[in-house]
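Below you'll find only one chain, the form predicted on its own, shown as structure tokens.
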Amino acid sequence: MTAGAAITLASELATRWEARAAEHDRIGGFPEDDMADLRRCGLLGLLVPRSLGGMGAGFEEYVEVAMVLARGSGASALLFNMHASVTGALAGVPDELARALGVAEWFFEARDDVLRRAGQGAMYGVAISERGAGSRLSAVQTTYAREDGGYRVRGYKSTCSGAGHLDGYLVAARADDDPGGPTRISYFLVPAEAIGAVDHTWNPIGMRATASNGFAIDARVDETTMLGVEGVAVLLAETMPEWLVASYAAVYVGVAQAALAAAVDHARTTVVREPSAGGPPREVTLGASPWVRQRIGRADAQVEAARLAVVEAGRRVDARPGEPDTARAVYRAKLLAGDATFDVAASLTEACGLGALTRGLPLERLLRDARSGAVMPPSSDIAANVLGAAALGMDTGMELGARPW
């Protein structure tokens, strides 16, 4: 399938779960309806080598389609975005990399399994998120440790998004015997059999059906459920931070495009009383207003300006992965993405006026959607901090919420 082909298959899913987001949103449920359509028509093996009967893109093309499935629904997006960040960093790992790593031989085939069943129809998570920790993967508390030929992990995971609905799950976990530090924080691609009951916490204002519930884990896992090698989590989430970090930009671009369509919509159906001199009010349009004008413009502006620095993200990603000016534009985008999708969703719902604002409505759901994006890890700040070090040629240092993993 060509990198056209996949945007037309987005853009069909976009259609059909623009249709069903406002009901997904107001019950706050996972959106099966939207999953089944992934695990249909073999997005699911976006990431995938063609020789594992996957389709073979490359980042680029993925922060692409995940924009336009984005423009449907910002929730089940970021659904496929964690699945994609399991597929698209197994993927794109070459395996004269990870033998220089010290991988055993037999990584090779269960990554291959992992990600053949993707290209059948699997779906994957991402747990690393913990109370007191956040996605800091050097705070995480869940704990590793060796048992009859395979590992033990337990610990507890207070948001995953798409919880109890998937066939497995990405678990970050330390070794039981280090005391702290980043320097035996392993990745567990454990089975749905392994988590233990799910906690029906996830209630936000926005981005409500991704479902992204807690469990407890406490189970023996085989040992080829530990990708690559122990300890390695942390390294790789610093100098190949992409799956963590622009993966999440893609999204929230979608969402703000989103915004705007629907608020160029409102401007251009909602009639309003415009006074005249001497003679009865007559009706126009509000985008005849220029102060309404002003505010689409500016947001035109902003969100091309998101778009543009997330697609030459995900070019550098391709062409040089684990390059410091990759990094860089990673988090840049990431910022960017953030930074401007709520400006623009805020901006555009008071331009729109009280109305825009009405439960059900696209644009109510939009700005609550996307008051998450510079809240995601990596936050804003933080992605912000990243950047003036790597500019000022500064450690990030240890203080609390100054590194990100």
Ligand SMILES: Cc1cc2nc3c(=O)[nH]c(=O)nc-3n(C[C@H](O)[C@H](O)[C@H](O)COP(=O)(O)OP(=O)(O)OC[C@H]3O[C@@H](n4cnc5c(N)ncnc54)[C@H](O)[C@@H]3O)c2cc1C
The other form holds:
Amino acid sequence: MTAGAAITLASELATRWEARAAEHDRIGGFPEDDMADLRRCGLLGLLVPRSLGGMGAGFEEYVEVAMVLARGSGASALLFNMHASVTGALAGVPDELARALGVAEWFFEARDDVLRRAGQGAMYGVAISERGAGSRLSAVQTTYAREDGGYRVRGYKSTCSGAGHLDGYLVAARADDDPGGPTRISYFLVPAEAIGAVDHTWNPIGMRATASNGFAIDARVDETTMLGVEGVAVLLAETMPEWLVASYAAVYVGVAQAALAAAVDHARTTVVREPSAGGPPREVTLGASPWVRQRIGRADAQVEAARLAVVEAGRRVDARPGEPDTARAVYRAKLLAGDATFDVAASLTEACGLGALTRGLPLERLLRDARSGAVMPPSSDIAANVLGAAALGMDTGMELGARPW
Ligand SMILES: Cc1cc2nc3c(=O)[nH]c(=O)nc-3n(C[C@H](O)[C@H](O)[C@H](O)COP(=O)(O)OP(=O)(O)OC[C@H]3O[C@@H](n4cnc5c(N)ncnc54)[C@H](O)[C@@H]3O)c2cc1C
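Swap state to the form predicted together with the named molecule from the form predicted on its own:
Below, the chain from earlier opens the complete complex, with every other chain and molecule after it.
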């Protein structure tokens, strides 16, 4: 399958998702039908190498697909993003790098099995966040310890998109004899049956249909569920932040594009009365007002700038993964996308008035969805701090707010 074919598939899905988005948002549950679409058309294998039955896409192609999907439903695209973070990172770490990190030979077989299953329709999620730690890997309190040739993983994950509906979960945990700090945080891909009961506490203002509920875990898992080597989680996040950063950025650019399209549609079709000197009021479309046009023009420029930053980050990830300049491009993309999405949605809803701010209308949902962009990790403030420190040549070490992970 070519890049163009994956984007065509994504466009078809986005059209279907858009028609269901208002109802999914109202219910705030897991969008089973949208995810069934992904399974059916093979997009869960987008980042899986062709040799393992997938589409063999790289990061740039992923961001293009994610933007298209998010134009249909930000929440469903965010669920896809979590799955892509797992499969993309696994497929994207070169074998030589994995060997240099010291992985056991069985790792390659276990990794290929995870990827092969994604190509066949298995869906994965990410369970890093905990209360008080957010997504800061170095602060997680979930632990693991050796048990019967495998590991016991114990803890509580507060926010996991798709919790209870997926085939496997990327769980971040620290060695139970670790006093703290970033060096012994590891990733496990735990099977669905290892997670405990899901707490149905998810009830946010936006991205409601991600069903990002919490769950407890207290399970023995096989040795082969540890991904890579022990203690690699923070190092990977620092050197290759793309799968934790830029993958969201693409989703939020798609949300911004959808907000712009909805505002243009509203401004074209809404008729307002304009006073005219001496005669009866004239009827004009909202888009005839220069102040509405200016907001749409600014939004157009902001959305396109964020899109270009995300695509450029994707291009660099494919060409030069692991390089400091690539990481900076990734942080820039996340910062620009997170901020632009909410700025654009807020400005356009102001331009469109109650015709956009009424429950059930697309712009009202998109405004709520857009709010999470700057909050998702690393938040805009944290991304800006990392970029500022890099520009200043500062080593901020463990200073508060300087370590995204
Ligand atoms: C729609 C949605 C889906 C999500 N899905 C997942 C998922 O699938 N898996 C998962 O693991 N997590 C998920 N999350 C959780 C997300 O990672 C957290 O919301 C995020 O890490 C922030 O954590 P918090 O909300 O608990 O904020 P807190 O940790 O309470 O922090 C509050 C604010 O302060 C900022 N902050 C905190 N500490 C610092 C600091 N030291 N310096 C500067 N700023 C700081 C935070 O960035 C945040 O903006 C999801 C969140 C959303 C909104």
